[in-house]
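Quick heads-up: it's one chain on its own, the form predicted alone, in structure tokens.
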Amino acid sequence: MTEILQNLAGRPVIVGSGLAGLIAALTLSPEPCVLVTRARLGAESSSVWAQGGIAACIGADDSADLHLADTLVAGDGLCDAAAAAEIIAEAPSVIAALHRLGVSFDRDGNGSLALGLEAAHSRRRIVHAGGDGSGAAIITALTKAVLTDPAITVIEGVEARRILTTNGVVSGLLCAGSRGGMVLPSSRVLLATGGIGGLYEATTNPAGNFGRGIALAARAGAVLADMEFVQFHPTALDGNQRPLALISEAVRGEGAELINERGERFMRHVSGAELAPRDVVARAISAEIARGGRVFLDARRAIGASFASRFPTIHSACRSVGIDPAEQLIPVRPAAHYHMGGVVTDRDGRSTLPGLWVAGEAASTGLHGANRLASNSLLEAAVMGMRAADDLKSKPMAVPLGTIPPMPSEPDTTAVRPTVSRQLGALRSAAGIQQSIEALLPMAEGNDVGADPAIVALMIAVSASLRTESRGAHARTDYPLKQPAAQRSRITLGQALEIARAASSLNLARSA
């Protein structure tokens, strides 16, 4: 039995309780809205695990132009420079807004905001809260603000399964919860559902983050962009946990060095060394592991006894596996960390589907290009969450509910993860991409628990097949060079399925 929640009809619906979702709800207030979250409010999001903080050009030696220049270099030619400039320019106001909402940022001895350095930044501009527990500190403060705001109705333990449309316009959201199915009638839906790390065996993201918002938007007909660009964080704590604990770039920013099992500092002669862009460092570490070696982060000399106070979260993660980072080497490996691709949005968070807004990692604004600059993600989530909310306020529409489909099964990534991890990792090839397309297509066309994860993975695979170059976080062993005139990719689910079917049929004919 699917219940239609008429008492909440017409209110904006926000899906997700990370930074983008929480700040959007608070920005909408005092207009009543509904916030739907699969787990407890703020508990299962990548935002809460973020260690690095928020990139903000507020230092005396810094500027928006310098921050933009660093972003464009990291984005490797595929950033939307105009969109990036707008988002970066709002960084100081974002920090001020978060402070007003109760976030207590770290200060130096003079009472000024303490600014950290991370990879590929030319200035110290990373604003932290609670040391390396920035995400948790920010989400805790915003969660408290949301729970005390009478305009925000929070529905926990509910999973969005389908976006409902009527004549090509959003008309509601079909959800599943412990009490059964429910429909939230609304012509204003904001997806703030996080990334796709759960598609991989080795990830620093919550295991349930498989690209839920991307699948919802794709099934409803929205256009997606840059799906092939998956960022692998170079230094996840190498072990048997899932997800893997993140060893923040801030550790390398404080002077920690990467060495292999031979004691060689293999990044020494690379431009930027340990603080080179993430894709460069991830591939260098992957190469060491591929030859049968191991890689370690050595913080003993640079940080030493102050490690526990400077990086308490990382220190705790290391000690949980029997490592004292002040005196021992930290074993590390790359892990799926952030997705530059997602649902195409304009500068107000609007997707190509009327009535659907997207913010945070599920969106593709053009800020990140082919490779996200460290700590630009929380900045984007906050800026675009607020922008989308402001735009939502002026867009109420009366759209009647159409046919309500049967409730889809709860998604499960088990069948998808091995293929994605093996063929769509930090290094890709035509043969591997083709194998992934053939394995994922039947699942994406089906209706079982693997269908939604397979849809997202298939769109990554098809987009990877079409980008015959190596750029940013997309590296192909068969196309190691960049194309001279590359552009951002655009694709719909229908186009991806059509390309995948053609590729599978062609490969079958070749094998006959």
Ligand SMILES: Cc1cc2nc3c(=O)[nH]c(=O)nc-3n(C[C@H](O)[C@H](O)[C@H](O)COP(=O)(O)OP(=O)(O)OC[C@H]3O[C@@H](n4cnc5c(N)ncnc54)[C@H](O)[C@@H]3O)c2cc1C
Second form
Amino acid sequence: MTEILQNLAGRPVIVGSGLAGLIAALTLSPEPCVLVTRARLGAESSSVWAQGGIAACIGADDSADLHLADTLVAGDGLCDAAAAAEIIAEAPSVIAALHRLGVSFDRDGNGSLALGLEAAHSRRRIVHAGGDGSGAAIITALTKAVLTDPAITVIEGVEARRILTTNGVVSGLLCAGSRGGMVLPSSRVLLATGGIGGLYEATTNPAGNFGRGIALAARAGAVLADMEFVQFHPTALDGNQRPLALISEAVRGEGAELINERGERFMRHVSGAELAPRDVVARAISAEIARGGRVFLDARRAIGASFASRFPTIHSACRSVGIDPAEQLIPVRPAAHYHMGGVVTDRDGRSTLPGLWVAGEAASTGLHGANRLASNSLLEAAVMGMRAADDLKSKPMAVPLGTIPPMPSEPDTTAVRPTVSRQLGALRSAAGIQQSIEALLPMAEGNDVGADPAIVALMIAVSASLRTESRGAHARTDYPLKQPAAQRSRITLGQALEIARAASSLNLARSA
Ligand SMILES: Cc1cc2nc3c(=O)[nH]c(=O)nc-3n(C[C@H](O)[C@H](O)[C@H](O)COP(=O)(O)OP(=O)(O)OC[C@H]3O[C@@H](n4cnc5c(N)ncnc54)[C@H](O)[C@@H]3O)c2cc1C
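Just the form predicted alone so far, so send over the form predicted together with the named molecule.
Every chain and every other molecule in the complex is listed next, the one we just looked at coming first.
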């Protein structure tokens, strides 16, 4: 039976307890709000696994302009420069806010914030905590703050399954928990549901994060952007464990080198070498693996005995599979890591659907363009979580609940993952994308457990088919060059289904 939680009616509802969700709830306080999250507070989030830290232009040799310039280069012509400039300018104040909320960032011998270097950053600007345990340090502090804040009602172990709308405006959220279904009547819903890595076999994301929020927003009619841009992290720890442990860019930032099984440093002649943009490094590693080779990170000379203290999380991940990175090579491979696309939002986190705000990785603000600059995502999650909360604070509306649909089953990615992994990976082609559209369309149109993951994957596939160029993280073997006048892509679920149906029937007619 589905219970309507009238006692919480009208309160803003935040979905997800990664950085974006937690900071939004704390920013809303003292206005009472509800925080709904699938697992325990802060668990099953990419945020808690973040290693490198948060990009913030606070070094004496740094500026917001330099940080913006690096971001625009990584974004490969598709960033929204104005949105990026605004988010980047707020980095120093976000670090200060997190510090006030109890995050203890690492400091150097003089007591100043210690700044790490990551790929494609022209300055040392990665603020970190607990060595490579930045995400855990941030989430631990924010979780503590949320749990002690009486204004925030936390509902754990509950999954949002549908956004309810009445006459095109958000009127509530249909959720499922172990004790049955529930409806939270609210005209203010903030999705902070994270990324899409769970659509792929090889990912660094929590397996459950397949873009649930994107599916909810798409079903409710919101516009999505940049769906084709999926960033593959070049250096996940290669092995049988899932999700794959990440070997942060910061390890390469400290001088570790990429070598193949022949001992060749194959990135030596590429501009930026090991610290070239992620897509460049990921494709170079993919090419080594595609020719039957293997790739390793060699941290022995550059980091050596200090590996365990500088990178404790990575050190223990390596040790758990019997590798001592101070003395041995670390086997690595690319894995789906970050989604630049998502629900289109404005600079206050507002989606195109009245009553729906989106923040963090589930959103597409235009900061990242075609490729994310390392460590800009925690920054975006924090800035946009706070901005969205500030915006929805003053906007209560009385929207009556309409008809409540039956509770959909718990989504499952099993049927979708093989297609997505094979056809929508780091290197794409028209034939592969077409095959993925044909495989995904019937699932996306159905009501099975694969429908929501298939909807997200189909929108990636259709957007990939429409982008007939290679740019940023989107690489096509049949269109290796950039088009001169590229723009960000925008699509609704209705449009994606229409294009997919046309593409499928055209192919059927051709093969008849
Ligand atoms: C291993 C790893 C390392 C990274 N390192 C860095 C780094 O150093 N610096 C950086 O800037 N970025 C890093 N990133 C990326 C960054 O961590 C993420 O982009 C960011 O944390 C996303 O935050 P978020 O709040 O949007 O989502 P998440 O932190 O992923 O949180 C999503 C939340 O939503 C919940 N949820 C999802 N769907 C539902 C639903 N339907 N109902 C209820 N709850 C739901 C989840 O359970 C979770 O609580 C890393 C990512 C990974 C995977």
